[in-house]
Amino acid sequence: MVLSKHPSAGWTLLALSILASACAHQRQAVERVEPGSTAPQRTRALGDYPTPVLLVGIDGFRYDYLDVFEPPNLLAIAANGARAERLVPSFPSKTFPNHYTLVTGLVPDNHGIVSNNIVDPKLGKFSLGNRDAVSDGRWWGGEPVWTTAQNNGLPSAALFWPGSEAEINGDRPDFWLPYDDDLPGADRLDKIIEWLALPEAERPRFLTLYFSRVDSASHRYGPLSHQARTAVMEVDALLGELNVRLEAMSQPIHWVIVSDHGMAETAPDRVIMVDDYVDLDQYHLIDTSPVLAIAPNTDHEASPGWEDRLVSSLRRSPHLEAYRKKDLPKHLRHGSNDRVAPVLALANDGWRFALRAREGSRPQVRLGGQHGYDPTIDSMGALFVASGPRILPGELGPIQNVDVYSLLCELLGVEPATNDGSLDALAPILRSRD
């Protein structure tokens, strides 16, 4: 793939290519140990390996950033392949639930990572920063695509992806690293290149690559801020460099570039004070903004009808919707899992929850961004771009993120595990296997 084919790329991409080549020669490969990585034991006949599939996750990259910020390398990849109007996330539109949906094709209610913060009756508490929980395979249901690939004799490698650090149903990626948000982007590229330079029988045919920079900037400064644009361009430059290095080693690739969710703009006058509607002596918050997950405190016996009373109290605010878990709107496909809290309140687009006990009588000024809302809201739309030998040029309408797993399996030439998605919406951009 020659990125400079895209008319808007021009001299920017040429400069990036020259810079990337120079940096590649100057930088030494990062030396890190992949815990538990082993030479794959499953083998296939030589020549029977598909073109590697690289799944790139750009956390918090909103669907319209392509057109608003015009990142040249991503636009070029899209011009040489396909893009969707938006990728519709699953509910809740948060990081861990949706990253894991992308690689299993299951909605969070079915794979079990129902939010970033969870309480399980048997396993206890789960959160992004809880290393013990994140690496415990009992939290993670379904079959991730790296396992599907390995079951078919295809090695896999995960450079940071929710679920990749856990032994799920007795399996991990052949190569993986514990999450390190401080690992520089350049070192991440080195690791991808290192893996793709392995002998054919060991070379991963499915790989993941993850960046958090866009999400962090959009949260702190807002989705349309200068800082968000800078973060988008930084990640875009890394993808341009990676493409140059892949071409230099004559390594074809299938790019599948996605994000987990979009981002809504928040403002200091759009705050819902939880204390005004919830007695925190009786109830505790499992998860907060912008989806409030509530359960009774263990030291208080919940009286009959408490869910209805709490929902009625919450609904006094005009800036949210509140439900018992069994009454959640059907399109959310959420609420049957035991890990879903008994009562949930969903803030309106751009609103957030806060505690008066923490913020005082008046909320602190907080300009920034938030996600987690109803995934059908425009601001939650995510990114989908794909390119490679089997991707036809084209533009798709909105597609569901549960469908990405089926696409990954199709590009790998393997049969997908049971999932909630379909290949139907993506069929127009697929060449036949031949």
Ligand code: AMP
Second form
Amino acid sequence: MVLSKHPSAGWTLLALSILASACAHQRQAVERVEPGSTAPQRTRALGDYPTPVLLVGIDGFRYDYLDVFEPPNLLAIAANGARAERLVPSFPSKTFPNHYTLVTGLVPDNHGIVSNNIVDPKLGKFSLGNRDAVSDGRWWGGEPVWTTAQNNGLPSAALFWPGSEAEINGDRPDFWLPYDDDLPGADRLDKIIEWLALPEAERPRFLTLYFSRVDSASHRYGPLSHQARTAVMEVDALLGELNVRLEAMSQPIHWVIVSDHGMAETAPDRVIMVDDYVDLDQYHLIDTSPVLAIAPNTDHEASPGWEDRLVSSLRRSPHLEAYRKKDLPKHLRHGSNDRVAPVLALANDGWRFALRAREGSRPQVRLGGQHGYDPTIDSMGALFVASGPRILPGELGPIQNVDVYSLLCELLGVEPATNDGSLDALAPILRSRD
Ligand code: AMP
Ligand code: ZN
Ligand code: ZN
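Given the form predicted alone above, I would also like to look at the protein as it appears in the form predicted together with the ligand.
Shown next: the complete complex, the earlier chain at its head.
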């Protein structure tokens, strides 16, 4: 499906056949029990609601996919609005830390989701697949934008977003669904449309929509693989279809389309064997590739100076950088949180860690993709595209992902909570409020 770029014509659908097949698919959408549905009681006068803001997260969409793969609908949205040369993620360039940074404006060190795999001295273990931890509000710090919106009388809805399943400081999105990676794209669109068709006072003004397939394909086959391209085109077609449906119901929106990180190409010969540098009888790994987070075993009495000795041992590898937590480079803005492990090792671009004990001395690593590296390296660059009534046409240079929360608040017309970003870098693409 391709949309015309001419603003006065709106986005005209050129390929109706794809829409027809997508609609047929929609009709099969299963009615789901929705656990997260509290009819919002809002106090605003009708007419005092901002244009809804739809935050779309395309996991693992590297900044250059836009020009390399040329997804037509994303390019049309960018041509009608704005794009950044890249969105620079926060450290570590992993999914959960960065999605939560995008909606809080806080670096992971300050919002507490310091990685996808975490150990907290009091709460125990956190990982993406651990439903209890993911939905436990005590892990999630800061104020997510859905709370900022709701505190200002604006209903909100999350079609998947890390943090949206937890009650954070007593609040959740008014509407949300438990994460289901298998929920078809067409059903996701139906849900967004259903929410936007609600009566004015209940209609969400902040919504999220999330897709994982670009990340999965890029991991498995590599960032520039034709499978990554197919995944990009599938998500792009869904966005095109969503736009057509929004136009059909005369519902204007602000699109803010982002990704959490980019993707580096890995290779069979770019593997660092952890066991060669770390004595796993004495230390254990809280997180692995491509950032090793290392702590002493509980039954091991670590002797004074162990961090320095471990760092020295790790630095024998030319393919990584190792630091005590308190010595991490300043630009990573990481290391003050209790949940950050005492010693970290960052693999170089495209390298990964493996265990001899697990994989043998000759691990079979396909060509594929990985992320988690220093966010400032080229391959970690992420996507930023926006359009809507308040977005001026323009192309920004690199922008930081901590700034996205400020943009979302500005588009919603609400005061942001304290955060690590600002609106400064985005000012050139903002039309002043009437
Ligand atoms: P990563 O390991 O950083 O590449 O994480 C990507 C994975 O995160 C994807 O395969 C998604 O299925 C998963 N994911 C994304 N959002 C959520 C969520 N809200 N809850 C659980 N898993 C998620
Ligand atoms: Zn991700
Ligand atoms: Zn990933």
